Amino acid sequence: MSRNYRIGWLPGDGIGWEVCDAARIVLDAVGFSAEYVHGDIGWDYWCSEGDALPQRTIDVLHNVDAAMFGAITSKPVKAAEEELEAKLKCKGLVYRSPIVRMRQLLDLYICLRPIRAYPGNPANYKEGINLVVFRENTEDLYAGVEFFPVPQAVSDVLAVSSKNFAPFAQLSGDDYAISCKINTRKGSERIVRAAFDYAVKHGRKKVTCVDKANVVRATDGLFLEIFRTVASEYPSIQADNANIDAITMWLLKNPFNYDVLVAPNLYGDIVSDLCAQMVGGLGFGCSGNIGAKVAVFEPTHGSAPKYSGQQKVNPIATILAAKMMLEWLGETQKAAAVEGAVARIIAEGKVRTYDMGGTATTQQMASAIASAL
């Protein structure tokens, strides 16, 4: 008999509430026993409190078995400051994506993105696509080490230490901005090893490193070096690498040449959205943010404010994210049942949301999948 789990429930903004409600319909139908603990996250809390990820929500995430996350609104720094309540303006508050902060605070270093073309989906690019993307989730250009305007002390260090800085040496601090791309040995090795371990466990035959080491020589060079070292420990798994720009072409040309992809944070973000579009779009893009102690599962789409309250969007991405959560918790039979129900409804084609060419609502899709269980 299944245990009773404690699950963090973070619907977020916009359609996040609707797709999370849809996932609950399916989780209840499959007999998943859990206490759902609400967590405040998103744009409303930024505007009213100056913090899109309040400490109380971080405390919730430290005391759950896993969490489900819906979607959030994010805006550039200046636009975010303008929408703060008057009492919070001019206090030096700077908006940062709460999901990025969550990944870093909880060390959710694996972003796992399964990419599967379910038979009968009219939005599939090609039938039979079945890939997995491992995206490093805490480092790279998402590390949050950025400067604008650039302090004079930073300019002085760059002028002395890097001949490549010469073209920018005469610029003043507000004439340019710097975002630091930071890849560590530890961060690179653990995501690469996770990809190879997954390949072994699930019978995958090849792992491809996505990089741009020929141009971004220091950080991507380190990532590729570590990839090759780790790959040598897995002789049964074929290993190769591809530049991020080239693989966006090759994936479209022949997606069946790839099996497991592993990449630094930004490239993983890019290539996983491309892959999601090949299997129907972000309405089918599920994701797991996984650490050693806890994991947070989510659809990969945004909050889609123009659709908020309309019960229009496809909840399958969130339902598949819930399936991933079940797998991670060891509830493999329930996970298989949920995925089987999703596949059956897609194949039958009687219930389709607007992105699939149909008219079904978010709740109608969820109810159909629940009934198929």
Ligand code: IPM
The other form holds:
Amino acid sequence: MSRNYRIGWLPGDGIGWEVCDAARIVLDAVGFSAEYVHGDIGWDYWCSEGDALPQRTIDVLHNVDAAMFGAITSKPVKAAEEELEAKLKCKGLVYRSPIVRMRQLLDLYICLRPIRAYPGNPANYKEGINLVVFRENTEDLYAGVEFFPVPQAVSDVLAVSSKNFAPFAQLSGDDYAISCKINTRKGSERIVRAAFDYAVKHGRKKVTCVDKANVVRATDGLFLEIFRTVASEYPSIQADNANIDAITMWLLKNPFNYDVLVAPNLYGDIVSDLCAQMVGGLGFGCSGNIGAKVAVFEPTHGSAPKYSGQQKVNPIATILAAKMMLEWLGETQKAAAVEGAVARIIAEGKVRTYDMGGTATTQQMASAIASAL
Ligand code: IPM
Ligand code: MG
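And the form predicted in complex with the named molecule, for comparison with the form predicted on its own?
Whole complex next, starting from this chain.
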């Protein structure tokens, strides 16, 4: 008998509810015993409270063993402002992605994205693909340090500190924008180490660093330098690096040349979508946001508003995210059972959602997986 866990349950909006309900069907069927604590998150809370991730939800996340998150709608700055309730307008509220904030507020520094082609999935790019992406999850271009318009004080500092700033120095603050790419030694080292530790633990042969250190010298240079230092501590694991642009070609050319990938935040975001498409698309992309104390598991897809309420989308990504949660909690047998059931249903090919060329609903897919346990 497993212990009774406390699990944060944050369906979000759009199809988030449907895919989370689907994952619950499977978690219940595998005998996972938990108290689920609901957390408000998503577009509705932005419109009504001016905060898509209210403090009460952050408090929930501080008091659970792990959490599942569905999906949320994001809109550009102006559209977001327009949808605020009248009383909240013109207060200078700025919409920031709640998932990005959650990663930073809870220091969920590892974004773990396993990429596996389950045999018989008609949407596989090639059979046999089995990669793992480790994406740094709290800093880099996602640091949230941005300027538009650019204050004079920032412009002055840049003018003094970099001769490359000369072409911009004459512009007025409104004529350009700055988003800071901030990479720390600590942030880079802990994600690289996590990737190598994972490789050792799971019998993986190689770790590849994804960067653009030849051009983005300071930040990616630091990341690559740290990668090389850490790699030298793991002589049994092969280590190499690839530029973010080149690896998108090479991964398509031969995905079997890669094993574990580790990347700063934005490159990890990009490369993990490419990888997800190679194993069937976002209906199969699952993700763990993992910190030292708590972890939040999610499908990597968005809230797909056009499919919301239709029971149409593939819940496998969320079911695999639930499987990752079980693994992280140490419920390895239950995790293996869920993955086995997913693999069997895919291989049998009788129940397929629209993205796999079938007509099964979200619920039908979840029920089929639950019955295969
Ligand atoms: C992801 C998503 C998010 C990201 C979005 C929704 C903010 O693309 O989890 O990969 O950019 O990290
Ligand atoms: Mg993404």
